[in-house]
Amino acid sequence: MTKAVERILANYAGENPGVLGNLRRLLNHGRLGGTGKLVILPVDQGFEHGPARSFAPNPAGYDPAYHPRLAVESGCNAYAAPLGFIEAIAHRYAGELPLILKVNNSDSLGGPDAPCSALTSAVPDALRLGCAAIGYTIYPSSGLRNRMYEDLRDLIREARAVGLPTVVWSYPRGALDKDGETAIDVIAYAAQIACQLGAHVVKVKPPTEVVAEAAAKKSYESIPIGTLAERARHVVQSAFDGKRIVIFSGGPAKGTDAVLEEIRGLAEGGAYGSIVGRNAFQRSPEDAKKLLSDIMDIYAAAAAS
């Protein structure tokens, strides 16, 4: 244990001890573990976007072994992904590698009108397959985002009662235009909501500068929001003020520089750390490696900061 981690945790104090001591093996896990830094490797693309669009750029990817020995070769703190993926691998990674089943799911074939994924795991099945947490999207400006909510608050429930935690990727998504979808207030909006909703760990993807709601804009001509770090730093205060751990997706793929550099931004403005998926397992294993290597050592330097 370190003070570190047991000063985010204090920040938990109500939950039961199997909630409690899950985090605190996803904060002590991996090369960030102690630091109260995270980098986890998420690999549900394979659902969310067809195999060929994941896994073509790396082909050792189509292979579900490879992305767990990936997250472990790399030190990252866990790794998260859907029923199929982390029942092919549990038997050989469960008590090694924190695992995190994504209960949630939906494909690229269907319309956009009213996003919303379908439950694809249960609690019980993160019980049997020795994972440490589950994960689940919400979709807030879908037309069904009030069953997804509904759906989290039940899940939630039962995982708690089981000393699970939760992480929910929070991506506002439906009634937005793109720009909305990651404005400074829709995310910052995003994370409150995830936090409301009960989320120990909340996923979101990194802020614009646009500020999309016009009942907003008047709120915003207070807040400094030029820099990424100014924008990190305010969804994090938008978490109950950093009271609950916050982590910043990797988004598209994009060069080394351009990731490198929004992970320096995200980091100085306080994050508690990155989930990065294709713009790490499309990359050839060596580059993955280096690629989640540097990350850390940007996180690693801000918790010593």
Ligand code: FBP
Contents of the next structure:
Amino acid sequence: MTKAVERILANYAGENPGVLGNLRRLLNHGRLGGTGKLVILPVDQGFEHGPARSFAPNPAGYDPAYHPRLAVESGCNAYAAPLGFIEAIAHRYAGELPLILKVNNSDSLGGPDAPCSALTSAVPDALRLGCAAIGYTIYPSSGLRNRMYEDLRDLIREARAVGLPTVVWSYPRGALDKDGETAIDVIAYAAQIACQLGAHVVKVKPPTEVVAEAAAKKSYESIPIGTLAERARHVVQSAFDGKRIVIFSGGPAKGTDAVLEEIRGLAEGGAYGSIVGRNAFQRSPEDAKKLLSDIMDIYAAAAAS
Ligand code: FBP
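Can I get the form predicted in complex with the ligand as well, since the one above is the form predicted alone?
Full assembly next; the chain just shown is listed first.
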């Protein structure tokens, strides 16, 4: 085990050997293995956004086999997806590529309730499919957030009991306006909530300079948030002073320069890594591999500095 991985796992010292072993698997796999940094490929957008919005830009992505192959060939640390996609490929990839079973999902077809994902699979599915972790989305600011927090409490307890860590997608959504969803105070708060719920790995969106909550404005007068690096640093600090692994999502497809500039800011701010979906699988395989490789270069350089 490298010093970097040892240092990170020391922050999870209270966990059982199964959870620690699976965290070690995630941290030791792929091109960034052993550096303490992670790049993960998430492909739940078919469920969350629909097939055409997700896969039409690169139709190879309609095939469930496409994504884990891209993850392996790019050297990603792990691949995360809902039950259907994982079931379609686990026989081939379990043990070769760390798999994260996304156990809740929501569509974007609308409905009268505040956003709340359905439980779409369970801990025994993750075990059966040879997964290294489960994934769960919470929507802080949704009217149904307390139900999600309570479901997550039970899931983390159940997953931990069988040695599986939990990756929490913490996405503020519901009562907030669009700017509020990615405001620095809200993202830092979302990271903190996920950690307090027992998340082993926290995933949030890159924060903007906006401070959304009136009650938080005074506190942010003395916190540097002018650059993305400063904001990432504050989010990492909000995740138990960096003692929990915090990774940032990629967002809608954008130009290569914009993606890499964002990753540079996140890496400079101490991010543990990125979880990049659309910006990877919506490009051609060659372009996706090149972009993921450039992203990994940035994190590798940050780990070495
Ligand atoms: P992307 O890199 O495509 O943003 O993927 C990360 C992710 O968290 C996915 O797991 C999820 O489907 C998507 O973002 C949600 O995006 P949005 O908030 O735009 O619905």
